[in-house]
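Encoded as structure tokens, the following chain is the form predicted on its own, with no partner shown.
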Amino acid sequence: MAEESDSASASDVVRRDRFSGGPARGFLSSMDEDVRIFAADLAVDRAHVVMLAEQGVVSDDEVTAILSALDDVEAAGFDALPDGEDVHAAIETAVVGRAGDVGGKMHTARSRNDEVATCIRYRLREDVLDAAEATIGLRKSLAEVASEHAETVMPGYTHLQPAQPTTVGHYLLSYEQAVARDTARLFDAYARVNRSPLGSAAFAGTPFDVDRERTAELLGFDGLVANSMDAVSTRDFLVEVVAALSNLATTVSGLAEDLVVFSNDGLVELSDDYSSTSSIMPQKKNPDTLELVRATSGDAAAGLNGLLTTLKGLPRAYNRDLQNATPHAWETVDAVSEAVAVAAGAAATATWDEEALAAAAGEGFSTATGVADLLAMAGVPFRKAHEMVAESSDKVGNTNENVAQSNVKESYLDALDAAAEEILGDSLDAYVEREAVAAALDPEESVATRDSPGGPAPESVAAALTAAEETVTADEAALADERESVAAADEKLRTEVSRYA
């Protein structure tokens, strides 16, 4: 690091001497948070700077010392900044000490309530990128899982009881779409992060003819953030990626808690790298990963509620509440991306016991709607075949084995031939077969009949899985649009800044 000036190391060239001590000055300090957004602030600084030549507010010479001192910024670290109460204050104080005089030029037409709030949109888009790109990886997890489990039946439940039959392909495909939304979600607020609110100074404006257009093209935003009092108090951009996030959470909490519950039950097993075993009982395997990736939706609620509370109620314009509301921001997307990452690698390596998970699809006379649904369609009143499926299972009990399998399937058949004669008058025959209705209790079969668009049947799932490929295709190419606009605004910034060296 190049030597600084005796009065730039004393104190922050925005407060000087007067305002740079006292108890509470660790106090005002987010340098400690401020380390996520350096390159961002350096990259803002060039751009304005850039901006300033080219409109004939300070000379070239000027940028050319300006740009070189914060070469030297960027090349000596984070580590190496003199002492600030932030990162923006500590990079001025530097280039200060580098150029001169002629460095506390790099702040004109600028405040530091405009460049914090660029800089903080400058590094999130990043950030919602990389958690988009983590629910493609998930969904393609789950989609991969999905097609090789199409036809494997399996369990599916309301209120955790047995409910009806389905397939781990249509079980997991259910997750996948949510987690589709999840991740239109994180797209429609890049779309609203990705506008630029520098030039808009504390919150009035600028005297100086300065060209806001130009600063985000070179910083790579899609547009500006109009109003200047809107641009540097607004953190609805930071409410906006939290709150999909937090949503996003909650997807994959259910997802976790479902895999828990079925390696509880035997029906799938978690790999190794995805679980752990007790400090004292060497036969557990525990699903620890997944239980922590279910705490994560909480973190993020957290983070929510955090932010919001911190939004609360604040007055037009910028207000230093604003500098404890960001790191709500960072917290979560690092817990969620993170947590993201774990749950697709848990789902991708899992293995589905498939003869157990045949045998638990039919118990608690999981495909009785099925029988119900096939007296209706031969022309029972729905409530009456309900009544008398309910009426049937009763008199038989409830079985936790296949009762498509088992010693009850005559006894059931019986029982519901005897409320047929109770409720309709008339004999079980008189409406279906009773081979139909034995081929109804069958868990497969059920699944096969309910063939509706999303059902679980084989070719809906087959539909539904290209229909997954498709999307999931597509959001990879808008990310890929995405990260290569941000990668040519990062070339042409460092062209424009090459002219002046």
Given for the second form:
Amino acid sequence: MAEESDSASASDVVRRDRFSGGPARGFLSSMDEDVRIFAADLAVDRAHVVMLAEQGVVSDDEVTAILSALDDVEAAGFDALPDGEDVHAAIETAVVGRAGDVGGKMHTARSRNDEVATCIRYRLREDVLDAAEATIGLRKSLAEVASEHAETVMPGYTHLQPAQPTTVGHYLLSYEQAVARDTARLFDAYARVNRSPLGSAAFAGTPFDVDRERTAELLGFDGLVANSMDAVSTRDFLVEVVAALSNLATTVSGLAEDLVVFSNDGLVELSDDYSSTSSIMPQKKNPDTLELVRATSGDAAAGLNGLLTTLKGLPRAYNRDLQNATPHAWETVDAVSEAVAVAAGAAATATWDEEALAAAAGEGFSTATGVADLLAMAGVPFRKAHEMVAESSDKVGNTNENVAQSNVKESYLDALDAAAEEILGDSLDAYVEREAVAAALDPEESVATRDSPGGPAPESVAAALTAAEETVTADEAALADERESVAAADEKLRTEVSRYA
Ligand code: ARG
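Next block: the form predicted in complex with arginine, after the form predicted on its own:
Below, the chain from earlier opens the complete complex, with every other chain and molecule after it.
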């Protein structure tokens, strides 16, 4: 059978002799990218011809011959396809080569325009579900480490400066929650990807009595892209998916950056599996893997930009520019899904240094806000409390120290007392006990008091963990449902096809 695909009889049935050569042949071809939609095209062909038989447009015998040729084409594989300007033309050429003229009936009542749009959506569904699965995997890693370190105190930063103490659990859940929104955006996009353009033909529909709902059902789509001109023209579903992926990659780039910085500061150690060595400096252990995760956000943003600028200003209906839009989506979904899986592995295997974290948590007078909060809770207007703490810390001088642990604590309390006299006209203990202030200076105490919903206190983190685990479970179930309905449609199509054996 294979020789047929290489023989002269396999000249492109779409282009024929008049347009079969020329210098632009390679330029026009999407064959290299189309390997990705080879299986999709076979499914679309099968669903289409089964529907044509059911509608009496093509006879059962003719459809039997076409389906049998499609089986041969599938068995021979993508690499055995005859030359063609795209996978659709190549498969049709191969079907005609095998089945003879009757193979030419496969393309009745359709165009490559509705065909390719259907193939992209069919294949992209799988990729979006894989990407969603990667996000869920990352969230599980983050939640698991967050539960191990729910109470491990660490420094929290603003402007890269130590700002307030928090916990590793609270910190990691901040990313879990963000990535959960990325999962939701992917699911949301999926619902609009999962619609069938098939039966729109070139853009103006067809005089044949096609059953669009039937092909949609056989291909597992959840309804139609109704307007036939919109159906073949739009690639907004690619934009939506790539935008969601780009957003995801941006979120994950922040996580990667944090881990690079924290490992540099000795707060966390990356597993060797996610580190690199230097070719010259023998002492080095570098966070290259996470740097590449960080860089993936650039690739994703480029993919989104490439897609949008390719689509901008395209007139109705089909234009060949659309062929160049598609690979941006494939490249982005592959790069981002891989980066997310790698980030999950790096996060799951990193070792947090509790001692170093505890020591760093008090640096830079990170509990200053806690002291101001304490005064404000005792009735001092917060702005005055802020002023008192600012003034007293200035007097103590070196705010890089851990005020709670160092010998500056007593002199700090004296300075705060003086600030109370000056700013409030009263002594500090008219408002708060010295011991209470001393406690507020302690990072662990500081974290324990911040029990507002979503805050770092152990009970708040425990509640957030429960919520995160519930959302993960629900998202896993939603993912399994979508995969099952695709698999069920696949099975249905197989059954319908087998009737023509
Ligand atoms: N390979 C083409 C694409 O990806 C298929 C559609 C060709 N249609 C056409 N009218 N030339 O868009």
